[in-house]
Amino acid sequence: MKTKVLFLSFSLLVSMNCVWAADEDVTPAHLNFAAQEVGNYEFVHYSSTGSNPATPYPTENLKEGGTVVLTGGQVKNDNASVAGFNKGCHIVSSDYGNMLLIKGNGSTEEPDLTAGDALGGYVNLNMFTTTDFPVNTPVRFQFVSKVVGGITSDYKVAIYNFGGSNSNIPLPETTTYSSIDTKWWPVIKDLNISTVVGDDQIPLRIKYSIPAAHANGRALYIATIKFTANPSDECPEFSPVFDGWDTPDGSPATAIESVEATHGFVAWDSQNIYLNEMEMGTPVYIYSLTGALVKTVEVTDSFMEVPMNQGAYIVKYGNKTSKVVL
């Protein structure tokens, strides 16, 4: 009888490891920004001192849809650290869908951890997958981001097992954005999770590292975090001269954008229109849908917040036009 029970358990385990369809999206719900509602986003759930969370992180603190733990620099293990950082986190819409915007300390909604530190040190976002994340199954990871505002050090991403052991790293530390990058930067990798087994290995932990002082005066957009089980095509390899994507989804620039292109892009939430990386001095015209000019803004910074009443608008700058709905 005992043998039969063990055999049944093994059969169930095998079947559980084989249920993932080809190209199945297994991204934790909390990290699926395209599916979130526009507005303030409680992105971080907990905080912990040091570079990494407790090893392994207490399972009772894990959220069903994915958990994010803030660590590093002057971050404290308290509710104030979480609330302060979350104040700058918004789901915004764009011409390419919804994404996560993390506003730096230079924004009008300053994430205020402590008056003296104000995130002056390094910051790590530790994003845990769910406990039912597939194992012994090929999984592809995609991470697309962009930093608005000058940077001097690299932003990096790595994926560790739940325990954080250096003997099992599905994705070694990889640069996601550097001082020479100007476009959207994708990291697309097939993970080595064939040896990630056991209760202390899953969920996985994405460690996204923001360099020291780089949460000040910058805006960080994370367009995509995606895990795909059983990818059916080859993992893309980028040319050594690859300089990033023109758009956050990798689609090519339109004909009008490729000829005398106007730099920059627009994003928006329920309170603001965000002007990003537009040429200094550029006038931006905001119209109502009836064609009435509502507001004119001169670009004076790489990241600007334009408070607006809720409604639908047409934003024109250079040869680009965006329809926004707040």
Contents of the next structure:
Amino acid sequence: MKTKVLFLSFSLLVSMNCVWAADEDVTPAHLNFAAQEVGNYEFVHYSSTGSNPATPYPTENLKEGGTVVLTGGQVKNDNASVAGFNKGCHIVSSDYGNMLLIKGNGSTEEPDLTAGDALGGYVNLNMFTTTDFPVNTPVRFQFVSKVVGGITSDYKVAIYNFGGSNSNIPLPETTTYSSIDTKWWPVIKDLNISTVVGDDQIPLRIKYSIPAAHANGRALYIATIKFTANPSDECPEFSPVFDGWDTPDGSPATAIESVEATHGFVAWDSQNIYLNEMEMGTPVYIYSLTGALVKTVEVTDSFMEVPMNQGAYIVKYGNKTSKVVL
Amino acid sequence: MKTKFFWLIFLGILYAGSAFSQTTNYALRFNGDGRVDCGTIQDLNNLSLYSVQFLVNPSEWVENSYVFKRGSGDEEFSLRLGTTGQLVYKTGSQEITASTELPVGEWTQITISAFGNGIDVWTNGEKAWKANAAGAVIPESAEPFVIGENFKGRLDEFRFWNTEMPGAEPENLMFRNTVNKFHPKYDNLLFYYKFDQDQCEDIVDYKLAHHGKTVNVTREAVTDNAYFKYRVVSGYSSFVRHSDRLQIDRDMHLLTNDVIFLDGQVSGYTGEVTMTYPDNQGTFANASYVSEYDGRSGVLHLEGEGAGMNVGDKVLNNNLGLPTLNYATIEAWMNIEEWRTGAAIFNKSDDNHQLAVKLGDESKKELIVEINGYTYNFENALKADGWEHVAVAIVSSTSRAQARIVLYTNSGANQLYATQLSTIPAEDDFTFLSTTADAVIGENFKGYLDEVMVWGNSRSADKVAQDAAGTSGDLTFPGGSDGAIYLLSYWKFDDAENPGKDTRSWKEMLGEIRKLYAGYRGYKIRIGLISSDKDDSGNKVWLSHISEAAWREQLVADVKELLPYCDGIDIDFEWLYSGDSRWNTGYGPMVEQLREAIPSDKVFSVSLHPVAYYLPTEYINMPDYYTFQIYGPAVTWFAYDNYVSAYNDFIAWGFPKEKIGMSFPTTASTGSTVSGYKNIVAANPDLTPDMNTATMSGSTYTFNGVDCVKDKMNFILEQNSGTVMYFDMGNDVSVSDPLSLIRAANLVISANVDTIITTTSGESALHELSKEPQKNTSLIYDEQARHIVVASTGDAELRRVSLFSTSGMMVRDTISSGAQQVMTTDGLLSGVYIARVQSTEGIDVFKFRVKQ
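Okay, that one was the form predicted on its own. Can I see the form predicted together with the partner chain too?
Entire complex below, previous chain first.
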């Protein structure tokens, strides 16, 4: 409660509640990855002016449903940079539902990944909300991500007002994934977006920063971007030694996913099955629904791409199984 | 105190080796009854293409005295004094009058070059052809080659080349300079007497083939030969440059006789001098040196309560001259004798800031790291049995709290994060630099410590493993790598006389540089003073205080403290312009006070610029010389014409020409962006010596190429002005590269860093300046396979292969073993790279080009 009180006066809270219900999901559709169809996901514009897009980003360039903008040190031109990066961006299904997968350059073991081959990082993904986004009401932001493949620099997320004001930043730069992390890492913060007023207020810009050389040989999953208006509960605070969530939604690992059980998870789209963080050297068996063994794959990398014909399969690794439908 | 006293004595002994100001140019004095017998030189027989050179100064004209002579009659090969002024050249039965105007009492450089149509006789660089259809073939003879028979006067710089020295290439004849191994015809130098080896009874042939025996000949320092004299060649660098610029090798030092380290940081506010890499000398309390314990030699033993090694307050302070420090790593080998909760391996804490690594709960074998109110608990982290290596790395100061500290144990094999964080402060402040408290190693610790390192960056697991094993190149100075810059303090405890010695202090670094000159003389290693403090308006602060007596007195007092460890001081305060009254009220008095403080056996120089040289004339004679910075950023200062006009301005202002040090840059400039010449060379594979502009990254850079540098050196000879300076060593290319600018400069004005030879018997002690040093390894770049293959060429076993970009950034680093190492070049951008190959036999450096 104290967090919210810091943000707004009681009167504002009352007036805004007239517009937005308690715990109303106000996530822009283009950022609601769980609800999107499996397939390619495109970052549609670029800026070569540095880590941020032109400020404010030209309104006419905002798509009706919001805009995702690629910027960063390696984003030098419209065609090669954006196309190359988009090549690795997909909405995929997974054991945990649909999410955004960003495949970096191939690793030594997987040199032929159909990945984002133009950019190794640093790259910034600027994801704008829509222009009807709540303004004067508390909004909770939840961002859950995972990086497959070891890292040495922090991935970060921040939220800026449309005009990019340097004061009263709704969410200062916050680490989303660091070298210490192995699980799904949530960033959950209540935002105060009321302090910047006028045209510069919305849409908000989520800036997700991939450090230099940190798209190379790695796969990035953004499981959740969620905005909740008028949250009714306290914003969760994590222990200093909190080490992340076992699953993208924070639900505890099932018995079969417990610490003693097999590591890893499976994701897929219409062309590939993606094997993530499975034990090196172990076999992964892919069966048809009729029980016929279609393919056996030995795990040689933390992220592996297995091209498959469209169909339904059972993927068995260790003592876990996943049903996938391409 | 006792240990410090011993240390000073040791330094005194060490530095005595460079008491020589420069190499003294000696000549031989003959009084009519002396000679130098060079023995039989069979290689002279029947030579038709050759050149003989010397400097001669007769004190009295003695007809039929000889400059040199071999044999007699038809076997004779000689040059003798004829009638007054006449030099007679004799080969067999034919005589040629080489000169008719040789003066008495003056130095004259004579070069005689034989070819098919006679001889060219060069007199002080002026050529005269003496035609002779039969040439000047040297007859066969078994008689010794003798110098100076019956001659009265002095002879100097005697050379004999066994090949044609065409008149069209006078620059190869080195009339006014000594010869080094980079001379294009050095291999054809049959014998070479400089006469400078005053500690050797015999005359040393620098080609080690034909040393001479003297009879009634004395050596005499030459002070009256303006045509041929040795000069100071100053080169600027810094400890940081010497850490990561691998091209600054021994050979580059041998071409530089006055190395100035710009590492004396002068406070603009107080005049106080602080050295980069301060000396964090340890003082013991309840602790002692132990020569060996449990398999490790040279360790620190701490006795528990009240024990510790105080290493002062400068440890881990932000330090001018270094890159910005954001992170840190503390490493140590430790052996716990008795677990004492709260005992610190490292502790630097005051009321505001803290950084401590301590023992925690014994039952949990816990290590605790405290930083500004954060307490990181690492449970079950230590084995607490026997020697174990621990490294605490601050990997971030802004990341999630738990991820900011990494503990490496088991020599880097285990990487741990805190199992608990406690007492987290209300305000997130991870500042650990510039804490005012003294740092203490082993505070209240009972046990043994060894190899304690403090780094200004976060070491990775593989680096920690190398540090623990003592194999990291980053532990090396000079020429470690970019990582070496960040090793701020390193206590090895190996010196029984001074076990608390910080081996990474500026004093030790100067000592390491001095070792590069081991066996040589005629060099100086000095400290350059700079003042970088700026006020809020961006103005240099020293300008506002130099006129204050207290400021100058502080400066002078601190300079006196530096003098025992170096060969002199250079002042490099930028800039005071024309018409500024502070030249009179501050700068001039500062020069005067420093001159009074700096004894005559130490060099005192002042660095000025063509736009800032207005030192009042009453002070001008006080410094030994001036290092004028005649280069940009403004491209106009790279031009030869402006170099000349700057010299004229200096002369007009009243600087004595012998104190004027004219300079050339190893930088390149677009006018606003400055880069290193080495980068220009790397970016332009087709760069030629005559080029002074080139393109890099789409911009045009102006610089001084090889030919321009030679022109500038020749200008110094023409004017007979003073010294040479270049800025800086780290931006030149390796002297093994013909495009090296300091190598080019030395071909006109040599640094004359000279070997010390005391005897010619047995194998010579002469250390040769290697043109292409013998390598113990080879490197092949396989463009198709996209890898390099490094292989031992003998018995050497590979230890480590590191690849660097030409800007000095390490791009690959591999610990090796065995005789061969294959390293992929995938991921490297096209361009030139430097491979540093460390083997059991030494270090080899290769340059190769990657094409992707």
